Amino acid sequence: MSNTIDIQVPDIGDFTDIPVIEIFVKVGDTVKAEDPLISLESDKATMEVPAPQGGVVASIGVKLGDKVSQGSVIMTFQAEGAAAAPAEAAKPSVTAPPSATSAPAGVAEVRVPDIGDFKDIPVIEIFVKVGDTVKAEQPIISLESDKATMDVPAPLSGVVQSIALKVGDKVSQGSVVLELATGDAPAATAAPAPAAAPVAAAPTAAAASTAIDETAFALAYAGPAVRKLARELSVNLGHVKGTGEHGRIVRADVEAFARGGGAAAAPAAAKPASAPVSGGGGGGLDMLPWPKVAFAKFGPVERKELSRIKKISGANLHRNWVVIPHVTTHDEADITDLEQFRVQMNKELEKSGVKISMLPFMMKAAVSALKKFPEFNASLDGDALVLKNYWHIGFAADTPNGLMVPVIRDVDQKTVPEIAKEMGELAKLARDGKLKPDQMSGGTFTISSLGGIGGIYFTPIINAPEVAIMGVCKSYWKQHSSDGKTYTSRLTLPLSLSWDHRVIDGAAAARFNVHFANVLADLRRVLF
């Protein structure tokens, strides 16, 4: 007995019309429970959609550059047995072959999944120990990183057989986590695919020869299944010539290699590290080497490496500036009635705990003038303009490790204590380290304040796919003056508004800072 089953594109985040980068399979192949079915590419990221269960590809509903959001149909499985034996579909494939001792049937070594960027990350705490059963998406155990903390749960039931790691070792995608006891596995199962069996066994001296160089390495075009094959055969990728669309390195460009067929391509090593990204549009650009100075020779010098954070925040704010076009305008806010208002308020909630500082006043005024110009609450999306009906504000927060910008949601549907007590939750968890990344994702506009530092002016730097960005320095008392003879102190708050020219012009900026600056001076116009 057998039944068709439609296998859909899993639960994505907030990704939508993602395109199809990669199709690892065809009609008639026989797949296994996890294994890769297509891979998508986003601005933010490449993630690789794997097989719910095992089956035979029946029919595949997509083609390279077709676009998928959450629910997608991408192909239907022949599932043979489905009704008579369900636990079939669910056992694992063994990823990797016997050992010299053999492995027992239906024991499964469960590795660390794809966790984007992040390699060598500390395990932090280990959830379970030899001899417990354990359930699937049950948490086995807890990383951190620089930027946030991670459970890894495991992928499927069974009994822990062993565990392959302790307290503060670093893991990476890939790494053996331990070995679960499912059942009895089935006999294809047990053993690595024959195709290959030869190639992993025993590479050729063209890969064996090539050592692993982590900035090229880095720097390859290649999704997450692709570069842990190449980590398999010693392949360097950087030595590697895709023949995927816009040059795009795939499974057979890696296996070619190793077999000693493939095209090498200069290494990319070569291109500097700070040389620029492309993406959004915006192509790449030719530089030249970054200049190497020898800086000892003109006097003592002290080496320190940049974060992980400054490192992922630096190439994304590089991507940004680099591709879209920034204008910044400035401007000024009279907050004297303001600031009378938040200190009376905090008097009133001091016993609640609760701290108004004059952020979560600015996120107000921005959904404020962001439902007044929603063309600022937008996205661009190849050449259509996605506005978004709801307002998550995100605001930059300075930590010891780097700039980190967390996202208050539905703004405009909390108050101001409220906004206030989750904007502390969020900067203690910033500070810590231990930010989640959906704790960071999903803003419409963000808001970067140095209030609590000093300046007057400054161009803030686009968050991308948002289409604009509020800056915010020390306020100060100013002289005004209505008729040029009467004057008067006035608390004003500098306000420097950068926006993509893209999808927004120099007339509907100003008018966005003075409806900005006019709600800061008087809240009530919120209700308007």
Ligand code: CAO
Given for the second form:
Amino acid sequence: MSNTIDIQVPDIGDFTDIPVIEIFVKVGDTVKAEDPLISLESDKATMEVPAPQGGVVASIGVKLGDKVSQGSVIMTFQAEGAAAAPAEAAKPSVTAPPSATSAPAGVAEVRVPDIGDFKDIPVIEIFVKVGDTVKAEQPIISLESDKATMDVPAPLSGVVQSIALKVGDKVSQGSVVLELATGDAPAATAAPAPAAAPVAAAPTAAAASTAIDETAFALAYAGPAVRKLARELSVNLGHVKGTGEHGRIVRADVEAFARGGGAAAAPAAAKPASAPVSGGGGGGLDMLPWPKVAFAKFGPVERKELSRIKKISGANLHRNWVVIPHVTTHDEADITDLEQFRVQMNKELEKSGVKISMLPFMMKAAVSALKKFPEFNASLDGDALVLKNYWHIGFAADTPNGLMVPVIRDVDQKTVPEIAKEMGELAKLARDGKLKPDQMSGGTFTISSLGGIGGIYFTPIINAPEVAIMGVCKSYWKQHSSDGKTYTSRLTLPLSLSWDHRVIDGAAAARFNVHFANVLADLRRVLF
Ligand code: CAO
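Having gone through the form predicted alone, I am curious about the other one (the form predicted together with the ligand); can you provide its structure?
Every chain and every other molecule in the complex is listed next, the one we just looked at coming first.
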């Protein structure tokens, strides 16, 4: 009877295909219920998958970068109290010396295969770590000579027992790469046969050619950072034509391909704007390749990778900006009286620990405007508009990892202090990278407030599949006159409403702003 239990990704809301960014355990580890096993990162949140029960990790079915959804099996456990798992039994080989003859039963040494005339080539990336389960043909390390990048694939399936090198080490044919527990009979050295391991990417043979093999991801002539970018943008490098030296694929080629404008063997596959968003298609874009500038020619430079959230949210923002015909209507609200009221309420609520900024009032004003103009509280679905009879308002939160949009549900049913309290809690979770998927989903309208920072007007990008977003900046004192003769100073809040012109017309947007401003000027209007 088997005591092995499949550990699956639990319900993670509407999220699918989320990359694994961290694996906290390895084969043989004993874990308790609720111990974190892996960490996933979507464009909006980082989530840890905890152990549903205690046990010993018998195998790990994912590696960093793998995409998982609810139900994906991430690992197996030997249930608590059961006998050691087979992988556990193979564990002593971790310490076995990396020699072909002394390898214990079921442990195979993997060596660098025939890589032509190349010698002393630096290891530039190691794709696996001890405890990883690898499949035959899966790339395990990447080497880069001055002429080509080569991925060395695993010749066999197995669990990585030890890794004999590190990034920067120089290797040649026959150098030991790692040891694999295969579960088979005593293994000899397992160098991949050159014929079965077409990893050497001679630039002239592979990447420089325009007739690129469909499965040429591993053959493409590109460095690791470019490969990583390609994986993140779901670009098959085999379809990308390199414009670098000797046909090398550079970042700009991948980015241009992802945008649909790069030199490519199959450009139709990569026009992101053709993917329907909010139910409406965007049409193809023929862009010029991104300008390539050797910045270092002009002065000292430093390269800093974007955070993962920034990269992914950048792709969302780009899609939304390109696909949605945005128009932004600016207006202003007189919040002189509201500000007095806010200050007064904060004094009264001082002991409760809740501090109210202008944002919760804006949420209430937004609900009032959304109820009056329901097409703003809607999403496009093909040729139809889905009008929502609930009012969940998202707010943009600036976090160290990038922009996040937590959502406050049922704003219509909550008091201003309740909204303020929940907003504070959600903003803290966002900044700590602990927002859960359901705390960011289901929004019907978004407010992006830069009021605590500055600025007068800006163009917020609509958070698809929503159809409008309200941007607000810092309030300021403005001279106001109703007759052109007498002037008074009024505290004025600048408003920038971006709206999807496929759904909303300019007149409706102007009316929305006027109503929103009127409610802020006199909150009694919420009652009407
Ligand atoms: N005018 C003048 N002052 C304002 C204001 C406005 N419109 N809005 C807020 N303030 C004040 C607050 O009252 C507070 O003042 P005190 O410190 O004196 O009490 C101060 O500015 C800071 O406010 P806050 O930012 O902490 O609170 P908030 O409720 O206004 O905003 C949050 C919360 C999470 C939205 C905000 O902290 C944030 O992250 N803003 C950035 C959003 C963003 O990046 N948007 C751009 C998206 S597009 O890239």
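Residue numbers count along the first chain shown, from 1. Think of the rigid core as the biggest set of C-alphas that the two forms share within 1.5 Å after superposition. Please read all numbers here as calculations on a predicted model, not as lab measurements.
Colleague: Would you tell me if residue 140 moves between these two forms by 2 Å or more at its C-alpha, with the rigid core held superposed?
Modeller: After core superposition, the displacement of the residue 140 C-alpha between these two forms reaches the 2 Å mark, so yes.
Colleague: Honestly, after the rigid core fit, is residue 424 moving at least 2 Å at Cα between these two forms?
Modeller: No, because once the rigid core is superposed, the C-alpha of residue 424 moves less than 2 Å between these two forms.
Colleague: With a threshold of 2 Å on the C-alpha, tell me if residue 158 counts as moved between these two forms once the core is superposed.
Modeller: It does shift by 2 Å or more.
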